[in-house]
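First, one chain by itself: the form predicted on its own, in structure tokens.
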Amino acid sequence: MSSSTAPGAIGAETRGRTDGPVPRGERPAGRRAGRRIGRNKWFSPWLFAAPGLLVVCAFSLYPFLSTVYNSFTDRRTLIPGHWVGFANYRELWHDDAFWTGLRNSALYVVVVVPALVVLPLLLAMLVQRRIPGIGFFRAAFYTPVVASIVVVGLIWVWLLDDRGLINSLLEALGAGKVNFLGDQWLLLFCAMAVTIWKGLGYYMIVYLAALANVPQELHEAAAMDGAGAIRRFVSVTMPAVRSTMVLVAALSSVAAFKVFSEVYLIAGPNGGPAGEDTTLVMLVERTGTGLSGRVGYASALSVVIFVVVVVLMLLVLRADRKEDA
């Protein structure tokens, strides 16, 4: 080895580079070079962050802010239209079909969130077990996730019809057809139905990795008191898992309230018979489109569901908080 290249020239020409004296011509210029880097460094941030936030406002921030603006006007689809102030939000006071959507969606959220909630975390414990064959049912539990909207619509549609195959089993069974379609509850939890089936795979994919993470010691020193299996999934697998039900909660909770494909695949454009099956987001989609379109009023209809959603995240992270205090 040569004396250049052993570890203690290599040490002694660092410190000599670093220790010495910094040459006459480099001095002001690292000087400069720091100054203009403790000027700039409060710009750096906003560099690296300028393309994402400029995506937020453009398809984000600046969609918001126009359709609160469009509320208080009385914008069509091809007039610009007028500043009319709160007229839009009495005129939905008096609109039954806007009661009758807000009456629909919070339905949905009463019935579907519970089962999302539930159903998806006992289907996650059934699926969990490391037993032969086990890929193929939580592969079978999570096709309807990946599965196009439209295709089940159609299908179900297909399945719940006066011809289609539920009537055809009751009809040979002797129990008479049901009108799945034509009756406004029955369609409506159909419906519901559908939101449930199709969200089961996905949920339960969140819950089988928050499982994992339970330490298996607490269900043996349960079960080694006793616990039979009830008492060690309230005691042990509820408590462990409670932020991501919480999580389940709220996520569900928003694509209820906001559902649109299913009641819409499955009622039609109408909203059911007489239109008695209309949800809130059907009803900014019937009234803000089209050549004729009410964009202020739909705008109106979309600040109120956005309103209740933020009301819905709320109560659900303060219930979160009082079962934490």
Second form
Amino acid sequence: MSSSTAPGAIGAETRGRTDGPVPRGERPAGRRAGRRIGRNKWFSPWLFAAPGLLVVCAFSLYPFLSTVYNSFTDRRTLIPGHWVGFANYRELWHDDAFWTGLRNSALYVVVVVPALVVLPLLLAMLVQRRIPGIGFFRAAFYTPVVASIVVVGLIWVWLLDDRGLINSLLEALGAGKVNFLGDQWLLLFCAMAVTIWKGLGYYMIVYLAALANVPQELHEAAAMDGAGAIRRFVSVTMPAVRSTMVLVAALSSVAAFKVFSEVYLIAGPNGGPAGEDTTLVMLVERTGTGLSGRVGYASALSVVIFVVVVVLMLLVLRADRKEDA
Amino acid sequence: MRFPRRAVLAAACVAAVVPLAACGGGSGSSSGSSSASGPVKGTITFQTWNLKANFKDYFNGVIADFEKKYPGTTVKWVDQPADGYADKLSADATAGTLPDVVNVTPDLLAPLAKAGIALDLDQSASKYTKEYLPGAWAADQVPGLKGTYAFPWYLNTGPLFYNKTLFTKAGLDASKPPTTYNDLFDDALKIAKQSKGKIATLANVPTIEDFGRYGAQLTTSDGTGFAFNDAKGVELLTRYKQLYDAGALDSQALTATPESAGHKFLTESVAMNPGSALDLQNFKTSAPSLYKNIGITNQITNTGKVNMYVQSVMVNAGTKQKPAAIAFAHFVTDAQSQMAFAKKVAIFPSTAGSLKDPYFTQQDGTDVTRVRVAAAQSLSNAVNYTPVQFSDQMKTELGNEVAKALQGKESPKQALDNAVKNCDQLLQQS
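For comparison with the form predicted on its own, would you give the structure of this protein in the form predicted in complex with its partner chain?
Time for the whole complex; same chain goes first.
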């Protein structure tokens, strides 16, 4: 293929790069075009990426770096503070509230993540079938996702109150009242139940998309070989959606570790009786906000959360790689 | 285009975790350079705390009157919601965008004054000092600092409501509600015993105000530390522990908020609850059966002095329109404006002599007036029991240690010693 268009016309740069030797008389113009190509090749992608990069730098990277820096200072909300080295981290090590928060956040991950990996998948398989009225159920399961977390929290507090619906039912059945909102562990598990209930619909949609890509022929072939429903689920469905399960595990791990709203709304601003239900992010909020907030200490807490979550992600990705191998 | 699956996963993870560590703020001290003297003119911003919804006309009237009195001035009024007000103040103060005139409470004022953001009125507006009740003026002084950092605005003191039916069912005389903590504890134990633990008398754990009303010493004499772990403080917490064990303190009190405690009283599962005259209307519409049996009494106190809540108006030390800002802050809080405001809502003026107005002294036979007159009388020797240096973090520390004592995880003495130690540490770090 050869060029018949005069140099400088639209598209000449591209042709100069791809259309083979340039005619002798046109070489100088071709070199200039080549230099422009080189410059544009370097510049153009950045130009397109610039708006996004600026936003990322302003709202993610700068605050992140600023937080890391602040974690080495004794900065307060209204007082700039001084460099204190690792003092905040040393204080964390001896802070009971930090260990309580770490325990609760870790427990949240351990309980919530398996539930959010498995239950939405089962739910997705239930609502995957094309039967009349299934749209209603899909919408119903998705409704908690779009509901305001504050409204959700209030509803659950009403349900769990000692004069609420659940306790009234328990009393009607002859069982005693359960102090859901006054007991340290019940409070935490109630908050976990709310998180799972609110997350089911979201991950159900993710799984529905994955299930739609599972070839029907594989199921049919397995069925012809005599595989039952459970066998088909284990041998066909699960391998097909495994990468989605890893994604759900990764995302729900992060969400569970940085849980705030559910616990705050159900256990109260103090984080349950004597603050025993406080999670790490609640501790950041409590320590670092307000006019007397210890920004430096809260920043150190945030950095620790960041590191823990990164480690958590690496573990999930490593498990995925082992499965691949 | 096809992306490697692991790369997508990694990108999703990074996007999810990076904002975790995004917690920071700017520096925030401002220093006013303009003089307090000079012509009152220019544009200023006035910030209130959740007042626009109900008192829009009142504030628009005050602003119009001020602009008329001082031609050349313009007041921009902004109102912030009740929740997160301290966070809003700290964000504005940190960013240097705090309005010129700001509604604060003494405990919010203290860190602003320490950071040099609140104007010292003893230096800039001392001529107005005598217009206010001495106690109210002193409420905006911060231990460790010289000066007064805000104009006192309206005062409030809530009555205590009680459910006459629940008192009568327990064999108590509903016409003689408790007035001291000893009476309260005795009555509460009787109600719990009579109802077999189903009816609690209180729904909140003791706060710093309770320790003050019980007679505990809250701070050291020089204000550089806390002292509520004294014998009186330990005694109060020990009695509360007895209430909790007997079911006289609601089982959810350890996680209760004032709102949830109010709901318990509304549903008649709790016999007593503090409130204000505004609550009466709420009872009338939301719980008519309760309203018929509502009893109204003064706050429980062993000291003879009830707790007083103080609202104030501070001037931003960094304002560029200092004369106008001071003039407006005074205008909003002067006797005439406060009296007009008091007639719109159940609050009490902090200006000298205002409480002698017949509006606060004469009964007309209604419950609302009875509450108002009783509250106004009690204000004559009321005390703001919340130390100005007692921050939200300190309130949490005290609440958590009180909860440990009530659960039996620590002795009352140990819990209060821990609370004082933690609060002292926070105070030193501030």
